[in-house]
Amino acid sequence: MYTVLAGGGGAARFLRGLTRLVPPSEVLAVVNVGDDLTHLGLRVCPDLDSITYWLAGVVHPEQQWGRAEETHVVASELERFGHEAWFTLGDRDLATHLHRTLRLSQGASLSEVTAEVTRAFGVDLRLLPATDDPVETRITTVDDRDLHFQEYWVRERGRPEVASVRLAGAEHAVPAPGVVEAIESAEVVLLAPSNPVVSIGMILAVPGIRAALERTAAPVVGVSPIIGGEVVRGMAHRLLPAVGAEVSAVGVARHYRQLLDGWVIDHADAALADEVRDLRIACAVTDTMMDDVEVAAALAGTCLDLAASARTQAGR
């Protein structure tokens, strides 16, 4: 089993590449749910849905989130009634949220509903939420506002300076069924090139998941989401300083150093490879800009090769 810690579009691209190399049935992705929110009475799971839509081939090609060939009739009508339009759901996307909300109200767990959604879209690999319990990423700004992540990123467009980030509800959360086992029994554990703070970081904030990573016998290999000192997409550069991490490929490796056996960086950061190795982390350099699935597959192959090398060196 290949277990991937995942969040959002970068993870989706990486998973597309990985499943070119290994059967999807042998891949399990543990997905961030800190971004989840209830909006207009509907339970929305942005990372689970984005990954599903990407792998099903129905993601919006320009936005790279949401559904392709989307319309927004319902959203327009809601504005008629005075509802704020800061978080807009498309008409096709609404069906997913309606199904999820109904099933959760009937007593199904988020893991069970996620399996139903992926099956309906013909996605063969298994997606597991990091936890079935209600948690949410909260951003504290330097002007002392407490914002849900979606308020910070979508409504505020990531402009406020961030003082701290936390996973609210983590103290009462447990990993979803199968998450710890998937990490402990994996052949390889991979950290997708997702936001280290609000994607991977929020997965690790669920009690028991970091401990499982620390004790797994599987090599743990990650991909840097930073290329040439810049984020590819998203707001990691706004959030890494809030957790004391440098915005660089080696800075993120240092942030993960207690977990990593290997770290893959882009050609643009080749000069940093020795700094990564000085952390006692194996390092490989390749193209990490997954603009097409072939590049994503080659990147996944580099990760698996590095994992095999780390396993050999450790005598596993």
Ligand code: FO1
The other form holds:
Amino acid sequence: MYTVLAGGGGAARFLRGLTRLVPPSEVLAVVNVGDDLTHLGLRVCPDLDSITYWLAGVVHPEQQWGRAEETHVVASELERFGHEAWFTLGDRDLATHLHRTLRLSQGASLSEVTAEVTRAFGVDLRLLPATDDPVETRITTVDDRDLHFQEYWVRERGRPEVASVRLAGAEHAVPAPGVVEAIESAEVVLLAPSNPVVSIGMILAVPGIRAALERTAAPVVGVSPIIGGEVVRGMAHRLLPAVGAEVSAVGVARHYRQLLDGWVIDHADAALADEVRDLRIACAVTDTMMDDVEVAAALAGTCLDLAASARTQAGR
Ligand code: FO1
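For comparison with the form predicted alone, kindly provide the form predicted together with the named molecule.
Below: every chain and molecule of the assembly, starting with the one above.
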């Protein structure tokens, strides 16, 4: 089993590449759920849905979340009633949230509903939420406001300066069924180039998951989400300083150092490879900007090669 810790868009591209190399049935992604929210009474899981839509080939091509060929009839009708309009749910996307909310209200777990959603979209790799329990990424701003991640990122457009990040509820959460086993029995564990603080950070905050990563016999290889000192998309550059990490390919490796056997960085950061190796982490340099599926597949191949050499070196 190839087990991948995943956030949203970057992880989705990476998984698309990986499944060009290995059978999707052998891939399992453990996905961040800290971005999830209940909006207008509906349970919305942005990272689970973005990955599903990407892999099903129905993601909105510019937004890279939500559905392609989307319409917004319901959203505009809702404005009539004065509902908050800062978070938009398209008509096609709404069907996913309606189904999920209904099934959760009937007592199904988020993992069960996720399996139903991926099956309905013909996605044949396994997606597991990191936990079935509620965990919410909360951002405390320097002016001391406590915001849900989506309030910070969408409503306030990521503008407020971040003082700290809190994963509310994480301490009481348990890993979703199959998560710990997927890490312990993996052939390789991969950290997708996702946000280290709110995406991978959320997954690692669920008690038992970090320990499983430290225990697993599988090599753990990650891809830097920072290229040439910049994030490709998103807000990791605003959040890394809040956890004391440097915004660079080596800064993120240092942040993960207890976990990593290998770290893959972009050509733009080739000069940092020796600093990564000084952390006793094997390092490979390649093209990590996944503009198309071929680059993503080559990147996944580099990760698997690095994992194989880490395994040989460790005599595993
Ligand atoms: N991002 C936005 O910038 N504006 C939105 O109105 C918005 C709605 C939305 C609805 C469903 C969904 O799955 C994702 C949505 N996103 C929206 C994206 C989301 O806020 C973030 O990009 C992720 O949470 C970060 O990974």
